[in-house]
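The form predicted on its own is given below as one chain in structure tokens.
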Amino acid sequence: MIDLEVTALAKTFNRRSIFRDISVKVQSAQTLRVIGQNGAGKSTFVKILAQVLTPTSGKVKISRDGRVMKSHLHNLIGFVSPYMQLYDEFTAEENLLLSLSLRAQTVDSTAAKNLLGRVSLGGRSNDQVRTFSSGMKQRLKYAFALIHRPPILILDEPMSNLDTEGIGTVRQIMKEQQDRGILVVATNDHSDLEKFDHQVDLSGRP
């Protein structure tokens, strides 16, 4: 059981408030849309969930069978954006395996190659990154976010870049992470989460 809990979350840039007093509870099985017009900081409420930004203030508290978890948190959650560096320099499978071995948890070359199939670069797993098109890299985004199983997936703009049968992997992606732990997804695009639990509007928040 995995809960997600968001308490007066606030964030300032250069003194100006992004937004501010943003409070919700996620738990297992349950879904969090976050919206709000371009600039309204969706991006940066997911960062911040994902522990890649710090709040100005406010907390981000994530339990596990009602434990406050304080540290390794990155080995809770997945987190998929656009804007997410992958190592160029890498092929597919050296990334997966360097995000098990970031996290100290047990390099799986199996499983990194059974995910890259499910993700249709099973073919290009022995490929620098630095070959890959954006959408391949979208693709691999999902498996690098998803190798360590965890409870909490955090998307941004999930469908960027990605065609027809990348689309319809992210779904299916989607729809497990809804049935096994939390899904939270920033979108504007009503149809890339049609079923929710709870909604985060950051339109006219500052």
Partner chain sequence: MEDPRKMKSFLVSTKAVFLKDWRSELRTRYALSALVMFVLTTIAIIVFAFGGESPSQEVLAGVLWVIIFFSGMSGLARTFVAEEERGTSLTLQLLSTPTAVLFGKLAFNVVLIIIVNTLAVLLFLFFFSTFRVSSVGLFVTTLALGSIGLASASTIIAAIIARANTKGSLFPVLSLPLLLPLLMTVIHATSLSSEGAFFSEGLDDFRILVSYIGAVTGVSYILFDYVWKD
Given for the second form:
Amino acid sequence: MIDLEVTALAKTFNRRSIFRDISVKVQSAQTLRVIGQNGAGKSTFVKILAQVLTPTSGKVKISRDGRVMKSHLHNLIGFVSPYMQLYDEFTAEENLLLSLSLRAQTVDSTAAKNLLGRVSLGGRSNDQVRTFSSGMKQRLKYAFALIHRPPILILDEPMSNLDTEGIGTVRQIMKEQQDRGILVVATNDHSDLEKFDHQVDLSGRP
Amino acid sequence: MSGKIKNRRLKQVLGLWTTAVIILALGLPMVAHPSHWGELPLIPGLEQRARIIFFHVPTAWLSVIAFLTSMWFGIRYLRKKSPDDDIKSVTHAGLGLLFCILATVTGSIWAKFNWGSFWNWDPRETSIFVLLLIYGAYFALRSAIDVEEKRATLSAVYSIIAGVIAPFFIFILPRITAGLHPGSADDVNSGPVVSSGGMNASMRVIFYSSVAAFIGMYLWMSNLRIRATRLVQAQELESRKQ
Amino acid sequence: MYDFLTENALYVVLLIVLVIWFGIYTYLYKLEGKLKHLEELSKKQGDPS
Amino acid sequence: MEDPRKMKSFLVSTKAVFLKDWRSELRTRYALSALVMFVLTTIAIIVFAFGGESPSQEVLAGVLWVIIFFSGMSGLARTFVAEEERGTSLTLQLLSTPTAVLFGKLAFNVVLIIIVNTLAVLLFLFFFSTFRVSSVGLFVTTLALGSIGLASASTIIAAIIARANTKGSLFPVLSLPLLLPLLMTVIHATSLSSEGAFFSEGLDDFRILVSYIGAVTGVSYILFDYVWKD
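For comparison with the form predicted on its own, please write out the form predicted in complex with the partner chain.
Expanding to the full complex; the earlier chain stays at the top.
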């Protein structure tokens, strides 16, 4: 059981408010959609949820089985976005194993291989990421976000750079995540996530 | 309304006070054996040049105090993230830099006449040099960051690190060279001027009055600068909205 | 003239310092006035009423 | 950190950051080649500048640390700047705690600077036959503590400048005031060692160096969160 609670979240940038006073509560097996026009702060909002950006005010609280988690929150989160970069000089498999070792979790190369097969990169697992196309990199990011089985999966523009086959895989991944924990999707394309339990609309906010 | 009048009165008092300090500091006679009030001691080896103490030492003290104040507001910014704390922090750093330059210039002109060269790497010259470097680095860092929140955070962090390292010079400098400076513990001519001995009662009164005058001026200048920066930033925010 | 200046060097210094000091003081005093004016202006701008 | 499990995961994570940087360095050789070339060219310039003169031991001690300082400035920022330039800081933020990143990168910089300093000293001994190291123990301890101190101050400064716009030129400007107490102390200890002083005579300097390292590392640990996360 995982809970994600956002209270009175605000972020300013160059003393200009991007959004303020956003509150939402998401529980296990629920989805959250974040919408808003370009520049409305979707990426900023999901980065704050992912704990890589500190809000100007307000709180993001993650609790597991009713207990509020204080540290190592990054181990509960998987994050995919077009602006996230993987390590170019390492191979696809090394990148996944790096994720596990940095998280101080057991390094499991069979799991990594399975996951790479899942995103149809099985044949390229020993190639350096710098040789990948942008679509392949995007698919690798899904494997990268899922390798530690996070209860919260945050996707920013989930379908960018993907072909039809990739989109199918991602839909499958999103569906599985809905059964397993929390899914957060930031997108302008309403077909990405048609059914959702909660929505944050950032457009038109000060 | 009465607050405004009081404020103006305070500034007039400060003006008169400082004028009096200048006249006394430069006008009172120096005699070998001061016997009554209003006579300053004639310190052998320094003579009339000793009068710099009334101006040079307060500026040097203020440059250190300003650095600490700036660091204090930096810490407050990190805790509360209020943009106003950053304005205060940068204002105090700017005034600190100004006083630091004043202390360096007055000191080195004095050194030319007293020791024969502008710069001697005496421990206090080294420490003011380090302070100048820190201030310089602080402003170089600020000018290199566009995003205001990031600029405020990083410059606050830098000033705290500098503040933690600066005390090390106290242990290191005495090993580099023996002090030439009047006021060094091992100064054979006059001994520690400010802390003991060298000054008589009249000199002490003028000295601390001068310190008070400098602090008053400092507070006034920082107040003006903070208010001006607030106005400028409000204006910028307004124009960005449109 | 030269003799006068060398004998009373201290008073010449005193005079120069006082002139500089009055300059600084007047500058700050004027600045204070201008700033107060601007602050009142922006306060008026701040409230639409 | 009281929790032993957390402590263990911190150590594992720190080691992973260190190994990641190390393997990346072995593949790209970016920092190491810059540092080694810097040491070589500087020593060559100094050899030509001195001509046939044999400068005093104190001057040589100073020159040695000038080489070490500037070569450090050319390579020690790399570990943070590379993450920022390639856009992988976000990835690293997602993977690890700030503390593990700080100490992993600090360990990497310590190893890097020790390798480079060893090389610099060997070349120095080779080219300047007048440079004597009379008390080896004193010299080696100075070099080791000096390297760790240099790495500890440069690591946090590198983290700061990685977030600024003009990364390269700012690094020495910000580092010099913070490294001056370290440099003054190590130069003093190095000239002691070439005079053949006893190890105990260097103890005062070592005490300063150790407390410097402790203070810088401590303050970096406290403040790194602010630097690492926007």
